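Just the one chain here, laid out as structure tokens, in the form predicted on its own.
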Amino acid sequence: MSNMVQAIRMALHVAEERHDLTDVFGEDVGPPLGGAFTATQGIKCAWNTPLDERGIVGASIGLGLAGCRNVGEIQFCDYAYNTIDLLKLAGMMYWVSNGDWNLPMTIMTPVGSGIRGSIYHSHSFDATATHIPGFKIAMPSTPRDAYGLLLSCIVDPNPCFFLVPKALMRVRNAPGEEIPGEPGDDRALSKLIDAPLGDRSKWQPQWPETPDLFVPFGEGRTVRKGRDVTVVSYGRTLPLCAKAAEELSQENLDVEVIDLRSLWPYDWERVKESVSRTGRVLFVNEDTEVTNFGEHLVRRTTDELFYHLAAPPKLLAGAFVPGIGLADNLEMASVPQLPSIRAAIAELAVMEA
């Protein structure tokens, strides 16, 4: 049963064997590393760029226009924001070419913090992506949907970001969420498609024979059906929001919980149907709060739902601070955790409109 990680390096492997993946390439993505966790391992069409962000994404850009599906990764989110103009390009190709010009092109980034990356390994760049018109934005939170949604941005035509929340990144599926073809057996998975310590020069993996599995973008997913309050999230703290919900149903509170699981195109008739019938919503992210992504949907829900709420709808995000401390609790009092979530989503349920 894989991992998150494991579960992108399938996929990049159906990808470069079946759906004409030319290149994988970023800072340590090719031999003899794999990229920084290990997620390139294996991949024939992996190579190593220059410490360049710039470079990595121009390299992509070009490689888009000349017909080649190509899976640029930057090593780090944080380390994109000296990329922007160039995003900004490749998002709008599409549009000011009237339709003429596709570029195939995926960006593949770590986000987020829960691995004490501090200052420099610890940013959010849901908001970020999502101000970028023209892209296709996918963020899963269990391995399997990291498999479909990184084959679907892969096949796409256009730009697409594919965001991996790191503290998720050793998460394995869940009993009934295997990927189909994937042994059951996490160490035999494991002594297939991981590579050894040391020397690596020799080693080959032997793929397990996964199919073609597409999670479609705009396609979010009811983890938990309830009736009391709707929580919407994505990414690093939707698992936190499933476990709040579930300590929360010892109270007879009965807590629904969504997940997003691409923030471009989103889907809101899902959202729409819920919070219609609890009345109640709290949307739950942790990138900084101040024009996050969950202000958008609290905006729209407030115009298009306002005679449904029984309270006023709910944002748990980031603390507006300039970066993640390196100490334990710095961190945690920087990003939502699940005492906070379980209090959001509790006073929530008894508040009134």
Given for the second form:
Amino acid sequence: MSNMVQAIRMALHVAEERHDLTDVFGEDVGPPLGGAFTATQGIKCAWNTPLDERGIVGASIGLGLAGCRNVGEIQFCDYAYNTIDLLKLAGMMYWVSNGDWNLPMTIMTPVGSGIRGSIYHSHSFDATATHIPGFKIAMPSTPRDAYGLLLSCIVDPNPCFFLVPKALMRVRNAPGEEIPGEPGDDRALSKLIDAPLGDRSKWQPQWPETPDLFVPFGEGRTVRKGRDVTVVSYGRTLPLCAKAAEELSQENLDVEVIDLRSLWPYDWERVKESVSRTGRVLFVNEDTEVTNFGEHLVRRTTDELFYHLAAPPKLLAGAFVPGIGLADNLEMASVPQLPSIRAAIAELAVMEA
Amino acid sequence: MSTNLRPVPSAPESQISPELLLRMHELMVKARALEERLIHMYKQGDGYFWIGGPGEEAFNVPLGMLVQKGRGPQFDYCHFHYRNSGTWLAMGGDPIDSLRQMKNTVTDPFSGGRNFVGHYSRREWNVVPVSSPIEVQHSMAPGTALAQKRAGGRGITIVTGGDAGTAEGDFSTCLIWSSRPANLLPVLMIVTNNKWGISTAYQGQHGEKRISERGKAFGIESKTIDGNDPETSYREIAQAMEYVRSERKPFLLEAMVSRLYGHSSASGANRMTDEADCLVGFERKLEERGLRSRKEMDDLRARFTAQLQEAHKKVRDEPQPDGKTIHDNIFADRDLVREN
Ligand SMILES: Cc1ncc(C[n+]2csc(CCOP(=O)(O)OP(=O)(O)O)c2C)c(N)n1
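What about the form predicted together with its partner chain, after the form predicted on its own?
Up next: the whole complex, starting with the chain shown before.
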């Protein structure tokens, strides 16, 4: 069964074979490395760019304007900050031309903590991405969703962010959620599509036959049904929320967990339906908590669901600090972890409005 | 104004036909009359901001005449900046549309009243939206050029910008991305050097004698020309374009031009008297060569001025966009750029 990087690779392969994907590019994205996280190994249209993030975003825009479906990679989202004005530009292309120039392009970038990446390999990007209107934003928490969301990004006629949680790159699908056609045996899949160590110049991947499986934008997934509390998350913190819910079920708490999967557009209907039932909601993500996307969700919850609420809507997010420090204790204290998520849910469950 | 620039050597007599010269002249006059009308509009309160290209007509008009306009990679992609009105008109643009953008009317075909004047956009002609942040177009240009290189044919990418903007990293991006030995790109990089960045003089920013020399380190063919002479401009642009079209390699062309009304309305949009006027020089030549009389030239100017005055009146009565439309056209549901 695939892990997330392998799922990404398979989606890129399917897109270059069947959906006119013409370019996958970025720093070290082409051979021999195939990406800092190996997500682009074996992709025929993958190539190495100069070490120039503005150039990468610019080229992605230019290719898109010329009608080429493309995926530009920023090696770590931490290095996308000097491209913000170009991203703004991409997001406004269709709007500023009043509907004349659409722009098919995808910016793929690893985000978040979880690999002890220190200050400059741990930033999140969801708060920044959701401040750039005109982009669709996908952020998977499972390999299957990564596969389906990336395909949706590639064929979309608009700019898309595909945000890949670093901590989940090697996580595998839960049983029953595999990508149809992929070998069930991890080693068998690895043999087919992982580049060998050493000389790779003669290596050719052997791709399993996997289908066009599109996970649509704006469609979340209810990971676990529950009656007492709704927890809405995405990316690295999603599996932690699911785990916390499972643990709390031992304490007779019935927690519903929603994976938002795409942040723009997002599945408000699903959130609304759930919160209307439970009356309690916790939003969880790991970006810094001030002007955080979760704050928007809290605000909307208050605006639209106030009279359904049994307790104040809550946000658990990253600490508002300049970066995530390297030492274990520093990282753990900076972003939500299993204990803090579990505690936040338990507290919310008994809170009086 | 003093600069540390060497004088630009004047070009030899051209082989350009009289008809072409007259056509060029007509377009230059039209472009000047357009800019003057736009400034007028600004001063009358019929627009919030003016920026444009009066003083650059001798370069911008020949450029527009030489663009291979059309849709898709077989034609030229144009990544312009905000001083390309002459180019736009020479490509066949209708001046009234600039007035519409100046007045931010709903009829503005470039942005529907969303963007500043001079911010052209037209997919049908591969003119990508001009955007205000300086130099970003240089980061996008390699993308369209890459698509053109792959598509084959003779389509090229043209990117224009000012002199001060070359300090931005995007300019280096374009130099680097278009000159990688394994993937040279058909990009014509154009710097219209008016020796100013708003109020910052050339020597306050540039250690390099000529901006075009920056191409050398990358093996990019480059040249500095007198952009105030339309014959020189026409010939040099044609030559540079032919090189880019046939060799599929980049070229860096720096054109020395004038800035006749200052930077923009932010600096008053008043006529400068210490800058050479390309139109005056060209008209003297046309008169000397007996191609067009003073009277004919005055009549031409009067005709365009009158036409634009009429257009102004018309635009004044056109509707403004409705505030309710701000959410329109954020996301496309059709892949227009892939429909050919
Ligand atoms: C990135 C960016 N920084 C600053 C500005 C404000 N600004 C507008 S025009 C300009 C000067 C540009 O000078 P130059 O590149 O020489 O072009 P010119 O206007 O002289 O043709 C500046 C600083 C801007 N639009 N974009």
